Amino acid sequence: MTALSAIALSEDRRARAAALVQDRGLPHRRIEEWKYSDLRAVLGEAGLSAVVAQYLIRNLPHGMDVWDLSRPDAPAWVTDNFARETGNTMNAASLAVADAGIALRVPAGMAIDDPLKLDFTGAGHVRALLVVEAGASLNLVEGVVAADFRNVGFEIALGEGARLEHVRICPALDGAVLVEEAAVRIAAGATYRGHFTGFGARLSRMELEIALEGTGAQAHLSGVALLDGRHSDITTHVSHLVGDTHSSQLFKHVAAGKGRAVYQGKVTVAKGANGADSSQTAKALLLGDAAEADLKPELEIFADDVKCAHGAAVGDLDAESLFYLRARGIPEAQARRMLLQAFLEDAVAEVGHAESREMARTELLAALEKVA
């Protein structure tokens, strides 16, 4: 019998994917969960490509095991986690037309502090797994490389009592089209933690699908997007499927120019996920008369005994604040940085370790220097 790749042996769920995107196209604007993001205008005529797309690992920590997915005999851990359905038209597609990608896993047990450096690079789609086992734990910063089109489809699996902190930088890159799905799903007792610095792109959309399983699960999000004429999208699904499950979601944005920044948060409470605890909050400072913020967090519960709250916000830069600023003798653009640094810095402070946490911020004082 001839060995087969785990995207071989995928070729049944690769085959409804390409069914999928042949029956619904590109996303555009008309469909409700694009409306802000319209991948077909952009894209035009040129559509999705066959290209496939690369990644680079950094710092690989002693005792993690790496896949190439377009290796023959894949194990258990990769074959059992790959490839899972979600319906998303993106991760329909980079399933579809990629024949290369990465497995991870960290394995049971396991704790490893230094972070893990992830960058998908070149034009096209790639395709990622992530496997932390139960009670192990990780910090993954992933990096972004331009490329005129990139679709990255990733998938992430929490064992019981395992701990991920996912925290994901994207620079400034005016002509590139970027867009990224990850499917977390989150077991017993685990803890999943995503941030999302961006500075934007011609068209930039990071969507995560999170699916919190076991009782004690956690999923906590949260970002900043500094956009200076160019385009971030945050879209985000957090499903609490059981009880005493725990989400949290803050996202800050700034946009100055004719830069547009998009955050949609729906949250679902399933029945009888009774204890199901979620909070969503997402502001927005419009620099300028031709910025523009698009807020929608969205609360879906079929439960009874839960806490939900959710609220949205959009506005200009505080004049008392920038005024008492400027009474005692700040200049005025050094005055602007310091109320959107603080107005974002909330955020930034959500992520946990202490060198991702600096190198997100360090990333974003640069990009202040030049918009305000």
Given for the second form:
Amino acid sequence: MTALSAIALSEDRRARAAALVQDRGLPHRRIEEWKYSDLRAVLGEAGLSAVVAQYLIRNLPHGMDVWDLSRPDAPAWVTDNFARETGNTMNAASLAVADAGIALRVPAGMAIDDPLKLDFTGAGHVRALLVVEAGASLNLVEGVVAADFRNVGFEIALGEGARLEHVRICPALDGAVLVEEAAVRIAAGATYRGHFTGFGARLSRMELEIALEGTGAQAHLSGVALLDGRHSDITTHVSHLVGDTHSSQLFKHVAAGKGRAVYQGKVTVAKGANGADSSQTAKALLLGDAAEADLKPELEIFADDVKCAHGAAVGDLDAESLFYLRARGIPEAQARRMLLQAFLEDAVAEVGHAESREMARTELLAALEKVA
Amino acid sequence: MSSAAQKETRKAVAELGDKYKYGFVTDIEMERAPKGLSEDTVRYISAKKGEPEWMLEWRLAAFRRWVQMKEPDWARVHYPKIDYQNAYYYAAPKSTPLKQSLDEVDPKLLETYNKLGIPLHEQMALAGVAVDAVFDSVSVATTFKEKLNQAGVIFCPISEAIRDYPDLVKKYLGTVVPVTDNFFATLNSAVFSDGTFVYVPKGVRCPMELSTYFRINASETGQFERTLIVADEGSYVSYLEGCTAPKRDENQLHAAVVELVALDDAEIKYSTVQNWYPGDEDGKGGIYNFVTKRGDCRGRKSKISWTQVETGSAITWKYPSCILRGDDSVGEFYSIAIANHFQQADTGTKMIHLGRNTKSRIISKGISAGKAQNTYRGLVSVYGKAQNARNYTQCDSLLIGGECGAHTVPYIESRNPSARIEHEATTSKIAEDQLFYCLQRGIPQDEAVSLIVNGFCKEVLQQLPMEFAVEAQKLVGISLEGSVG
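Switch from the form predicted alone to the form predicted together with the partner chain and give that structure.
Expanding to the full complex; the earlier chain stays at the top.
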């Protein structure tokens, strides 16, 4: 049980995490950030188990360092970056409980084309750490495997000028309750691109805590939720801590049946972070009378010389576009699929890694056959 | 924006030797309830107002509920804990009861209104505006009663309505903002001292703009206004609310409740200019403004429109909302919120779409300067049966200086596939080139800022009735004095 605390995690740090969870309890809908994802209601009496989930490395590119977090005497690159304070309840929960986890590193200056493929499996809590050192670059393809309940605490650190593309594709997982927090720290001149495509679960929550820590740091987030029933919640918090930092967000959601698509995005510009540039777009289409879309694009700005904009829209397919296609002899079902595909495509096009992009496209097309 | 009006205002401010034009205290003998809040206080207020038993019971039920409630803490406002036992809940000038004509009114009171720039005599002459002036909780002068009577419009203090029209009050009071709605609304339900009641009968277009000037006067008295406006089928009414408060150092609590009911084909237009004492440049003093305002579009094709210009108060906590219950009903919210120095504003709206073909429109302009924090917090919620609901929201924030904050927290919830909701928001600062252009043409910096900000707010200012629009433009200028440079 205490294997993790033997190394990267001090007893003190673990105790603090446990106290935080004890104090706050399971997140539920009366907690503002969890308004649309009632974790307590779906987990019920079972609550947070002390079970440990697992990870599986499907492809490890040559040149990367790997460290099993349950081993003692972790190297400095692990201890320097692991278990940073966040104040996030679920992140604390995984720190308090998990005694399995993986740390990975791309050494400084190394550019890797071959993608790192990492899956999280099993039920319970698990930790992961990925360090991309200065000037290095990597593609990360994250896979999600079904589980009754899993909570992943993921920490990512990008050194100066580093590049990371992170693609996570989550299949439709009917009975699963999946929670993941990715805390990403981005140094000067570094770029993080994150793409999150999901088909929903009983409760699915992907939370991104992005810190733009150095001048010229960039974060570009995109995602698609295509739900035929089920629930999907993407919650982001991008902090522009210094000036001349850039962030963009583009999320497209489609909910059919009893699907519930949630997007909560917060952009914070710290005092004095002049020259911050941020954009945020979230759009949702509802295809069924029982479907629901909830959008909350939030801005929190403490500096005056900034460019911040957000837009959000919820609606149905454009009747005129549909008519246009049908007037040209395209059957309605096919016309709807074409329009839905077009609606989602600009978020999919954000994926730079070709193999992942094609995979996302293929799965979206297959799912569209069913909903429209 | 006429710079003549600007100069005139500036001169008036200079004459008073202070930035806050309305910071003076009228010395009139006051009658007060004992300090503190208990069932006895509630009974005292009810007895003072000569209320029937049912009203007292209503208040007591609210009080018993309030005792168990917790003060909300979700808004982005920070203030020292309020000691609810260290305040007076009732204060009335001793020169009551109501007078038959203005000549009988205490001349000191009339003088106060003159200083505020709303001389009643002049108002009467201007025609088209009837004033029900509230001076620390008790209505002292009501004009244009006759003309309104002819039209069948009831426009009177709510205490009078409780006595004279108990059936109407019983039917509508607390139906839009329930007694248990929230901490401040429940407090208001228990201790409200007075306010305004308006009833516009079927098919009547109210012949004039109705207007109430609120004024907080006696030291340490929170003011708890209760306003109820009912527009019966096919009627129309435009209501203006304007506020100023005298300057003092203690923070004053204001927890008003406004309820609007629009039945079939009725329309209510509610406009506010709020200019209460915002505290001084170091954040000392100022009014705490915790207000619950809600309109219920109960009937088909009804419409409720809120327009607000919020420049005053140390803290503003206010979300004028519309429940779009009737099919084809329309809700609108136009807002300008200006926060300077240490002011904190957390304001916005809720549009609850319940009926078919309901439409709503939200235009919010937030301006932050100095060390102020300004938050737009809003909800657009479309329920499953709201076929073809439509919403458009635009939230713009303007920052002046690097010490202030501008925040936007919109919630969008849709449960109907035929609904269309659009939301846009931008945040920017006053463009250097615009400022330079004005300065280069000899317009002083303060006036240039006022000009640019008035342009930024134009869409909202246009919604105000003419008399208010002029006052509001002046206020925009005064509120931002010295914020640049």
